[in-house]
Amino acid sequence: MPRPLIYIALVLVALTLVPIGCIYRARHAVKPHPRIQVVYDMDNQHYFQAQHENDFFPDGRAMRTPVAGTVARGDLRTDDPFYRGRVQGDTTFVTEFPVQVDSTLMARGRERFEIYCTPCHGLSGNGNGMVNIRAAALAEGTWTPPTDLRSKNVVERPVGHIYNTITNGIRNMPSYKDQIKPRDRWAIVAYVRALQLSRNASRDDLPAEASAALGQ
């Protein structure tokens, strides 16, 4: 061959590599403005801001609320006893817990009790923790001190009602729903329920060899 062809050749060969280093440049180099798109993908469509006017709507807003009804994936939740402490398909409180109940989901409860329940009802669930004690030290007179955990009126309250204080929130108490799952709420009712036997049990209630230990 030539050799001024094979000059033209290897020029051609460099040549067509001039673009593929143009798009390389173009699309890893800073720049001040968007890069040019030929098709224009989901990457620039208009969307509204959250808390951002739609004069779509009626009410203005662009945020839509869910459908009334609406329920989230994997979420149904149609067992009454475990996610309202009900009877199936009835508004009466469970008296059964509807999980097992070991020393698993009892180191669970103790745990979620010290950090949801102990600020207000204490260690011992006396209803005696560090905000009432600061609130009855400022004695403003707005203060419902928390209930006794471990009272005659508590402990004679079915499981699922306990359950559904802590979803729902009674009186002064707030909803913890929000915080605590459904499972962890059952836990922390099994920690209630050892911390009123803890009260309230006599010597007659224990295994023999604790009850043997004690007469030591």
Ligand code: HEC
Given for the second form:
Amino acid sequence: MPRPLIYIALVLVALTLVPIGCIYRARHAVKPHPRIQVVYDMDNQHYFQAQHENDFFPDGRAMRTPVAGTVARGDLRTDDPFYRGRVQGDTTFVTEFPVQVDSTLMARGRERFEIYCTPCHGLSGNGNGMVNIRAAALAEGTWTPPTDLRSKNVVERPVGHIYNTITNGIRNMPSYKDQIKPRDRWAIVAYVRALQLSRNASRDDLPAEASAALGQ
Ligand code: HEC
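Can you return the structure of this protein in the form predicted in complex with the ligand rather than the form predicted on its own?
Entire complex below, previous chain first.
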């Protein structure tokens, strides 16, 4: 092949790389302007970013708080028994579970209880969790021991009251509403009831074969 033709072929091969290079650059380079768009479709709009200033509002902030009384979609929460543990439209605590109590709920309740409540109340709910052991060892005199969840006082609480304790906290116990969703709170209440039943049970409450298995 004559030499000039070889050079021309090499140049052509080199040129084919140019479009690939252009595409690569277009995809990776950062540009301050939006891409050229034939049909705009409101894709590129002028907007303010979080924490930016905006002269339009008297307080000069671009970020606006929702209008008072705004409710997020699906968050109306009109079901008082389920969301507040209280009789509909009333302040009395419910005595019946507003959810179906079955083994799935119980298993979930046990799992959640062991994550959120045992640090203070202990695995059996007796109030002697690790936090209590540690606080007692420090002996600073400022610690309020967690309540024994099997005590008469808590046994006699309506389920709605225990739900409310998880939601809003009580005296020295903090609220857990941000960590635990309503359904999981009910699952935990169910498990607390199970702990109360099992820990306060006498031998006579056991089925005959379970009692026999325990021996004398
Ligand atoms: C940070 C430690 C801590 C954790 C975690 C904690 N509690 Fe408590 N809880 C307490 C303390 C302390 C009290 C006693 C408060 C007082 O008397 O001032 C208490 C009291 C209670 C009571 C008795 C309230 C009454 O009716 O008098 C219940 C029921 C209860 N807790 C349930 C729970 C459940 C369920 C969880 C898990 C979701 C939980 N607690 C997690 C510290 C804790």
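On a predicted model such as this, the values are computed, not experimentally measured, just so you know. Between two forms, the rigid core is defined as the largest C-alpha subset superposing within 1.5 Å. Residue numbers count along the first chain shown, from 1.
> Using the rigid core as the reference frame, would you say residue 197 shifts its C-alpha by 2 Å or more between the two forms?
It does not reach a 2 Å shift.
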